[in-house]
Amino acid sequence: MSATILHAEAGASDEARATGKSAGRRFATLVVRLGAIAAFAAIMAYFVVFAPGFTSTFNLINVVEQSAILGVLAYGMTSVIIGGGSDVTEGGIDLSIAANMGLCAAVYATLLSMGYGDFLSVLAAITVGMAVGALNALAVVGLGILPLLATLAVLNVAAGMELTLTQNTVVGASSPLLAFLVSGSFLGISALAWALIVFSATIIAIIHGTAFGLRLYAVGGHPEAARAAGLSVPFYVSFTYVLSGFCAAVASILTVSRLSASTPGSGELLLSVLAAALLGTVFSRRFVPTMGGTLLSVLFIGLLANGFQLLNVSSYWVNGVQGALILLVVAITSFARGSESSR
């Protein structure tokens, strides 16, 4: 009988151990989580006393609208990394968005410089952009690569027919539609912002507001429980990519509207992308990407890089914060991921 009680009194310290070590866990995740908002509460204080004009109404809508492209390149990488599990090594990613994009605005740029009108040449860019997002789900679902891998490759593949296409030129390009991005405006707003306002409302209520959405949330997060579920997680997974290669196109007639061509270099805003896209893990309760999070983490980069520019500060730091909110960022998810795990 005393080895019973002992053995009982064994299993009720382990637990007990176990209990406070989870507890010490979650409470650390929010520490680090609070800190994280307390530091991007106390950047965008400082801007607010020492940038001028930060806070003027012609400023803040200057960041939305030089925010659409970010934004809306985001919003593809999140979809994956909701689609695909937020593991960082394992999980859903797309290395490729941004040369997907550069690639896109090349095609359209190209048409139009050769007389095509806008229909066309839109047309044209969609539908590459979602073939490169199709030949990252067949090397992701189809062969099994693992998506770091698969879509590094791609990005290869999608940087190389660019510089084929454009010869390392710029291809300048003129439109309609171009012309109505550039100087059209509603409300005192212009095109561009409305762009970003239009698409991240879009984005949302189909994620968040949609039966599809909180599908595409189980595939990533319990794609077992999906499967056994009767979801067709290969489909929702194949989904993500193509729907990213869809935002890049989006995004490649942002980028030419704004200047007026396609240059080389797009791959450049990957690192931002992928900041965006992670840091809205921060601003969610459960630590999972959302939209509404990517949203106000492509503004808050977006804000960060204007600040910097106010203050006559090198652009070059903001790439380096933004490496520096990666890791701050896979820090936090790392410790949430141990918080669920052990209780």
The other form holds:
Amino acid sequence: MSATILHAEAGASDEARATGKSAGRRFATLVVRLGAIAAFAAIMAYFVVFAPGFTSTFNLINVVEQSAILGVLAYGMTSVIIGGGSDVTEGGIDLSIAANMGLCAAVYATLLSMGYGDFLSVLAAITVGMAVGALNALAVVGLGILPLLATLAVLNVAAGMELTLTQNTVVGASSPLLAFLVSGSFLGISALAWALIVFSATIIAIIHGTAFGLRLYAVGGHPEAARAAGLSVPFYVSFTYVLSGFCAAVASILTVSRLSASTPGSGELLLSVLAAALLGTVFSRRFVPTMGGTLLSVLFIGLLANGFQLLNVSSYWVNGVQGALILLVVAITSFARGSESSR
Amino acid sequence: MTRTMKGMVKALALGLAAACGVAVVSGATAEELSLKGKRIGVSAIGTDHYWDLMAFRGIQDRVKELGGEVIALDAGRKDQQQIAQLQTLIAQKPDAIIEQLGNLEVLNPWLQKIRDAGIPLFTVDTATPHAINNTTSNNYNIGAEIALQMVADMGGKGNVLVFNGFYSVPVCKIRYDQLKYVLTSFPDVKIVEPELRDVIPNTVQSAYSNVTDMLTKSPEKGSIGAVWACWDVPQIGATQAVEAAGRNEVKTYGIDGSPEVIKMVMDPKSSAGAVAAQQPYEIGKTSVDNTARYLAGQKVAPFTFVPAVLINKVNAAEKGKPFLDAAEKGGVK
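Okay, that one was the form predicted on its own. Can I see the form predicted in complex with its partner chain too?
Below, the chain from earlier opens the complete complex, with every other chain and molecule after it.
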């Protein structure tokens, strides 16, 4: 409860000061933010009108399916950024999340191929994922290493362990759970799409619907104030890294189902995960990361690739546009922060 | 001429061409092919390697030449992306899909979905039961020829360093198996255990350090006779490592025919012993021709071989040049 009040007060005083001193700048920020959202909307509108088949239910479900893995990973990243603060150099970040997914996928697929059932294999994957998350927490909270460096080191540990386990090869896997994820469907929506829907609903409820979530924002936004209010900052920050590891493990099971195997190169996803978490801030009024914003940006990234393909625009453009959008959002975010800190 | 006779003549011509080692431009048959009004989806796992890029271009150029529309998708070596692209491609319902390389284990369920959706599937260098036709080089021949060349250069005895990181890629499996088969007749040629692992990316650097390490481990001249890889990018690193170590008695062997490797083989001072040069651009084009034939209602064989040429130290000057010219024409040097 105290966190709620603290958070609300902090927000109120922010606004009071902002309206007093830099209303103009604030207005400019708002315009830029709405401009960015308008750009997103314009791109979507263009696809709706010109990309053949873009709005068909079948296509949209495809995109949700294609976004499931990225979405689950991006939630992990977002929780770390919420709990550790969104300062790009010193705030929370989990660079190991994609490599962790690769490791979990390798563990899961290897155990399945050795004949262990789904239950044990899933349990092992989730344990490994959370253990890697705990390692991050230990490095960041326990040893006080900058998250950027700590998780970079853990990235290498996880990637190295994956290589050791798989010898850089493709490990094929099949199981009842995987078969269900691949071909199951309910109300015309595939199991993989449901996985994203259910996971999204759960994590949005936890982060945005509970006192726990509010405290997490307090810890990330104002650690000193949170500590003064009696919150255990190390606990909350550690929690986000372990949650991130959990997300990596869940994503790994979805990956293995989609690729029928664990394959090398999961680390490649990191950039998209970061993009999704960063782009998501544009959907929040105060440029803070939110789960809903992350979901929107994950879907946006998915729709972008999909729309380009339907328009028969070279896939090479997708990366460029994605990069340009990240640059835009980071620029806007720094601009907005600048207006806050200059007060 | 009946179709079977025509096929026989063509097969004979191809066989003859392969036997003579002449780089024949195939697909230049008299028949009128057309893809007017057709949309062809093309999915490649990546185009970062010379072979992949040339085949990918060959497909696209030929579809356009025949009046068709191409939906070209390069997954940038990301399995996730290739699957997403294939999934969207199925929803786009093109008249046919041509798939080029990738992880078969990952691809097969999705190739099955392409067929389930009633879309004709053709593959380039990817043997799968789901494809109507797979256009490729005769990897059985290539594998045996490069192995025999290596054994001949070694004088029938010595130790070989083998890169075997991609046994899960069907063409590499065939070439490696052929190497092993050839070696059963030459018991004095031994593969050094454990085998080396080639990787993507950083293939050249990794091969360089692997071979350097092995040469350091076996410092006596003659203790290693050759280095073999199922493609030629590791061969680049291996050749550089051998030369840097001053171990010119070691020769390197690979397959594909990237321009830089052909130049190495042409250079009499280089340690690159031989390379089996494929015609990826022709392979891509031929796959499109097969697609056009199929869409025109003709029967298409389950596989088509486009001839490859063994370029060695003896014939390099003569046999290498056409390949370098083709690469230059394609804008790759």
